[in-house]
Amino acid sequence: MQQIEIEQIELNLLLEALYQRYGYDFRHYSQASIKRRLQYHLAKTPHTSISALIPEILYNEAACQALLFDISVTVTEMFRDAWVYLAIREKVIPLLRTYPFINVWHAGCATGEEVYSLAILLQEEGLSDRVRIYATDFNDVALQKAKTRIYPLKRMKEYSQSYQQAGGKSSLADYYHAHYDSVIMNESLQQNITFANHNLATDGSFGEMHLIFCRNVLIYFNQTLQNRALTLFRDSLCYNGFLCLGTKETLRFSEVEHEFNPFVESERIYQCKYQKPNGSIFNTGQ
């Protein structure tokens, strides 16, 4: 049997072990992405093969958490792709204003930089008093980091530039306090945010949303898992609600493509036209 076939068997066994033991389902993630992240993780351990990880993962929950942190991609930044936030500010917000209550789901929020970016934008647009952001990820370590609101000071110059390009109405420094080499985001930004564990591979729809923000997550899924996640988003959106994906992601060729209209297609913002089985197309946001 060729070495590449053995490695594939090892990978399949590891992913099955994660699913059977802990309920984390990576079996439909992009194989190339998973292999890269596993090699990165292996380099930090004394193990030389994927199969050597399996017993430790099965019997040591701390080892499992370390593996999950490495294979779940937590690369993010504030106001990432500033033009997307500008499009939300100028084109989506005017329609969200028509709702008395606004529910936002930020799926795959990682360590929270983009969640707080969205919270700043909504605050500047005067919507803080009627918005609730549900920020979810399956990675508990990343969620805990997001809850602390603490980020490296060295990134703030870059973030400030992106904030201005996103149509910022003030200075980003107004939204954080610096202390030594870190900053802590203002507590007021977190008041309307609920952080929760949610796995797009195994969990169900997440309430009635007016905006779903899920950027640069689907690129790590194969087509089967992409369709599952997109169906969750469709089922979670109210009629005329908005879905914002990453700049390299699209609804084209997906199972739900025909149930969305491009709203700002260059920024991958879509509007849901799916009428739920009960026939209602109206949603008050309550």
Given for the second form:
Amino acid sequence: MQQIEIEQIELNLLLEALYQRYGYDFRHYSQASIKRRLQYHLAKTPHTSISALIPEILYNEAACQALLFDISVTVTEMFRDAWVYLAIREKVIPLLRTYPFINVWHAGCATGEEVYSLAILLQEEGLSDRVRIYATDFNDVALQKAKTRIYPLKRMKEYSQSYQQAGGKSSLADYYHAHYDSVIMNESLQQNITFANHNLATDGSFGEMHLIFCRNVLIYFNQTLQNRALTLFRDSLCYNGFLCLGTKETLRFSEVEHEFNPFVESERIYQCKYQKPNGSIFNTGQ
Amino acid sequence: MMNYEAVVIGTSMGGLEALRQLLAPLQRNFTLPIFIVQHRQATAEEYLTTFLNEHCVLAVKEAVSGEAIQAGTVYLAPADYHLLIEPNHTLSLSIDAKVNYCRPAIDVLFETAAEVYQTHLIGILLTGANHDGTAGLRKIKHHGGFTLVQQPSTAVAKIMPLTAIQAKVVDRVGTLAEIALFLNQLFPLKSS
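Could you output the structure for the form predicted in complex with its partner chain, given that the previous block was the form predicted on its own?
All chains and molecules follow, beginning with the one already shown.
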């Protein structure tokens, strides 16, 4: 048997151990990414093979948390793909405005940069008194970081440009305070945000949403897990609710493709056309 | 002749014109999939895809996450995403941290392709002004694949091919025309 095939077995065993011991399910993630991330983690340990990590994570929860952080945190930035935020501002917000109360779910929020971007946008559009943003991730370390509202100052110049391109109405500096080499986002932004642990691989729906924002999460999933997440989004959206995916993600070829209409296709914003069966807990009779 | 199954190409500064010169001569019967990382700025447009399609016989497209690899198709890594080859012969994208200050990074494509295709992979490094790609070529060689780089004296920026040559991870050095000829000769035109 070749080295590559042996490594494949090691990888499968480790992911199975993570799942059976802690319930974290990476078994349906894209293999190439997860393997690269595991090798990155491995290089920081004294071990030389992926399988050597197994006993450690089974018996040592701290070791598991460290591994989890390395294999699950995605890199993100404020107003990433500014043109998407502009489309939300110009095309989605006018429709969201017609609802008395708006629920937004930001699934896979990582360290929160894009959640605060969305909160700024909603505040500028005068919706902060009637919007609730549920920002979820399965990584507690990332969620804790998001809750601190603290980000490195050196990225702010780049973020300010993106904010302007996203149709920003004032200056990004109005939304944070700088101190030494860090900034803290204004507390008022967090008033509308509920951070919570939620795992798209294992958890269910928790409320009726008007907008679901899930960008650059599905690219890490295989087809099975993508379908699971997308079905969950469909079941969580109200009729005519919006789904915003990453610019390289698509509903095409998914099981729910025909239950959505493209709304702003180039920006991957879709509108849910799914009529929930009578008796559904979220059936509001619209 | 070796039984090759895929080609990976990496380039940076000066890459647009180099890719045109390398891909334009490839004939329709070239049936291997080609995966390309060209370092570039993140924008909403797909200029590179349009440009190369105008000059190539082969179909050029931007890689989509999860798509199955088709023969004779040229796949470009999207701006700001790493492109990876999955063990089940599909493509995946990631926004993981930059590698060698780059996303997409040549090393990420080359290393994941090397694991999947092993001895059946051809790795090509062209003009560029940084060191991305050398670690990837090393991994391709480690798994028994074949590596070529552009003759540094013919490159707009010679650092990238030169770094690979100095690291002794290169099987053959050639001009763009010579590399194109090498690729075409893998699939000789039938005379009938």
